[in-house]
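Have a look below at one chain only, the form predicted alone, in structure tokens format.
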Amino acid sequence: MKDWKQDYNEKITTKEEALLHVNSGNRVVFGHAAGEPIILVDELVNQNNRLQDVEIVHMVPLRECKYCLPGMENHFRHNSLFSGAGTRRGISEGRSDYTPVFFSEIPRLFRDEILPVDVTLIQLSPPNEDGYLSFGISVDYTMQAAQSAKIVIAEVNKQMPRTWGSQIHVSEIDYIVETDRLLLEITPPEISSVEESIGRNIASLIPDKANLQLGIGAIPDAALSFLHEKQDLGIHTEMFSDGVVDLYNQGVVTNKYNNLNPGKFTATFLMGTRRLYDFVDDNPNVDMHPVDYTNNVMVAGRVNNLISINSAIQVDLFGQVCSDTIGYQQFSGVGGQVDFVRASSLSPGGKSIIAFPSTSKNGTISRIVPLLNEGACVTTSRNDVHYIITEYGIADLRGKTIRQRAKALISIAHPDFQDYLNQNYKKNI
């Protein structure tokens, strides 16, 4: 049997040679978010003149997506599973596509060959003494893409942290490009007074010993800032960022009552600063799993006191939540929102929270509306919704009639829009 070190060395190549194995008509899946193998992606774009009709599939982009720019449409067709700043324009102008899918079900698209994978471009940590490489900060769908692809091209980055939980052996990789570069980072956002008020309202619903699902951004960070007096919190989430590290160092997050994985942070991808990446590097208390484990309703729903915290663009008086479109424009994606809304509903002691500022565009538009805008898609249905939070309070919609829901939502809308909402309520509900 070939020694893995010999196998590894034989697979090392240049980025130029590695990307020659992508052919016209291929479907290529990129590693996700901060785990994007940018050296490989940029080289694929550099080789655009020899390629036609290459389908590129991935979720959140953190940088410019040159394959979506005008002039690239004959070479690349982007299929977005979660729209972002680099891909929205391409989708709205018809050069790219968007595929609606729950985050938890993306691995199944690859595994069941609903979207057969020709090539996957991934970023990994260097191998350990047994020849296993870690998926680092992006396990999510990336692991299944590697398992399903006909060709696996890996950027092995010395600065990718080795995380526990999910790995790939050298023998499962076809081509290796070694690098030593900084990872993509997300700077913690500044928190406004509105977001502070929302965070305080969220924190009031979180008891000691709760297990949290939270994302990235000002509202989750604001909520974390009000949890310093809590005890024995745990993390079972699709992702976490730097704010959780502070709570861990202060002894607030212990994961002691994470009954599914006691003592462990459970996540599927990470976005943050180098401080976060250093924290998770070879940390046995951080378990990284594929998204069809972390976000699986039947898995996460077994976690006691699971509190899910998500956001929205609009909520109407029926309790319908729109989180991924602005009218007809695809703004983001469903991601893991519905996965965790439903998991927290199954969880003993669980709570689902949708939190957002009451207005947008400098207070000129209410985000609580009589009915979702024309073209807007329902992300979380009125049957699933539980708590809605703004800076003006908390509306508990579970078990409420349509009229009770409307009144509760109007009470937490911005005061400037309450008369307007009341008029529509009396007219239409």
Contents of the next structure:
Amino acid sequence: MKDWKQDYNEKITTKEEALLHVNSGNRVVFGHAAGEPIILVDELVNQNNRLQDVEIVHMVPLRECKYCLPGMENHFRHNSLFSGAGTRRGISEGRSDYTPVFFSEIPRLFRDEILPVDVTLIQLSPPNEDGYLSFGISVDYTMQAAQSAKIVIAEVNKQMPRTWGSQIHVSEIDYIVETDRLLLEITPPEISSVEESIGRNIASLIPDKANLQLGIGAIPDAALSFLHEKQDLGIHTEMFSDGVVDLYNQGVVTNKYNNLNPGKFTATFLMGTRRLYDFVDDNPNVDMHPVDYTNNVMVAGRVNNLISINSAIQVDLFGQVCSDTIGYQQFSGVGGQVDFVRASSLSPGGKSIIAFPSTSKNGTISRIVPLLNEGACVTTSRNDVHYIITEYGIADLRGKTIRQRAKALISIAHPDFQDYLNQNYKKNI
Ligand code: COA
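Swap state to the form predicted in complex with ligand COA from the form predicted alone:
Okay, now the whole complex, with that chain kicking things off.
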């Protein structure tokens, strides 16, 4: 059998040579968020003149997406699984597409060849002594995309942390491009006084020994800043960021009562600063798993006292939650929101929380509305919804009639909009 080191060395090539293996008409799936193999992606874009109709598939974009810009439409067609600043415009202007799909089900699209994968571009840590490379901060759908692809091209970045849980062997990779570059970083957001009030309300629902799923952004961070007095919290989530590291260092997060993976952080991707990336590097207490494990309701639903914390764009008086569209515009994606809303509903002692400021656009628009806007899509249905939180309080909608829900939601709307909502409620409900 070939020595893995020899195999590794024979697969090392330049980015220019590696990307020549993408052909017109191929479907190319690449890693996302801070795990995006940016050296490979930029080279793919550089080679646009020799390529036609290459479909590009990925989730969260953190950078400008040049393949979505005007003029690229004959070369690349982008198919977004979670829209962001770099991809939104292409979708609304018709150059790109969006595919609605739960995060937990993305690996299945590739495994079952609903979306057959020609080429996967991934970013990995350098190999260990047995020739295994870690998916680092982004395992999610990336691992399955690599397992399903005809060709796997890997950026092996010296600065990608080696994380425990999921890895790939050199023999499963076709071409390797070595790099030593900074990972993309997300700095913790500024927290406003409104977000602070929301964070305090969220924290009031979190008991000691709870296991948390957190999204990214000011609201989860605000909630974390009110958890210092809690004991023995655990993290079973799709992603986490720097705020959790502070709570771990303070002894608040111990993962002791995570009955499924005791003592372990369980996540599928990470976004934060270098501090977070150093924390997870070779840390046996952090398990990074594919998203069809972390977000699978049959798995996460078995975690006791699972509390999911997510956000929304609009909620109507029926309790329908819209989190990924603004009217007809595809703003983001469902991500893992519904996976975790449902998992926490199955979890013994579980709660799901959807939290957001009561208004947007400098207080001119209420985010609690009589009925979702035209074009807005339901992300979390009224049957799944549990707690809704704003800076004005907490509405517990589970088991409540439509009238009771409307009243509870109006009571946590911004006072400037409560009369308007009341009038609508009396007229229509
Ligand atoms: N009407 C019009 N615009 C609205 C609006 C409304 N009701 N609510 C929000 N917006 C606008 C804001 O003004 C802001 O616009 P800007 O970017 O031009 O400033 C934008 O939408 C984002 O609002 P904000 O409240 O700052 O968003 P956020 O960064 O806190 O993210 C979600 C909130 C809902 C978009 C985000 O959590 C999400 O995408 N959720 C779905 C996926 C998910 O939950 N995944 C699981 C965890 S990772």
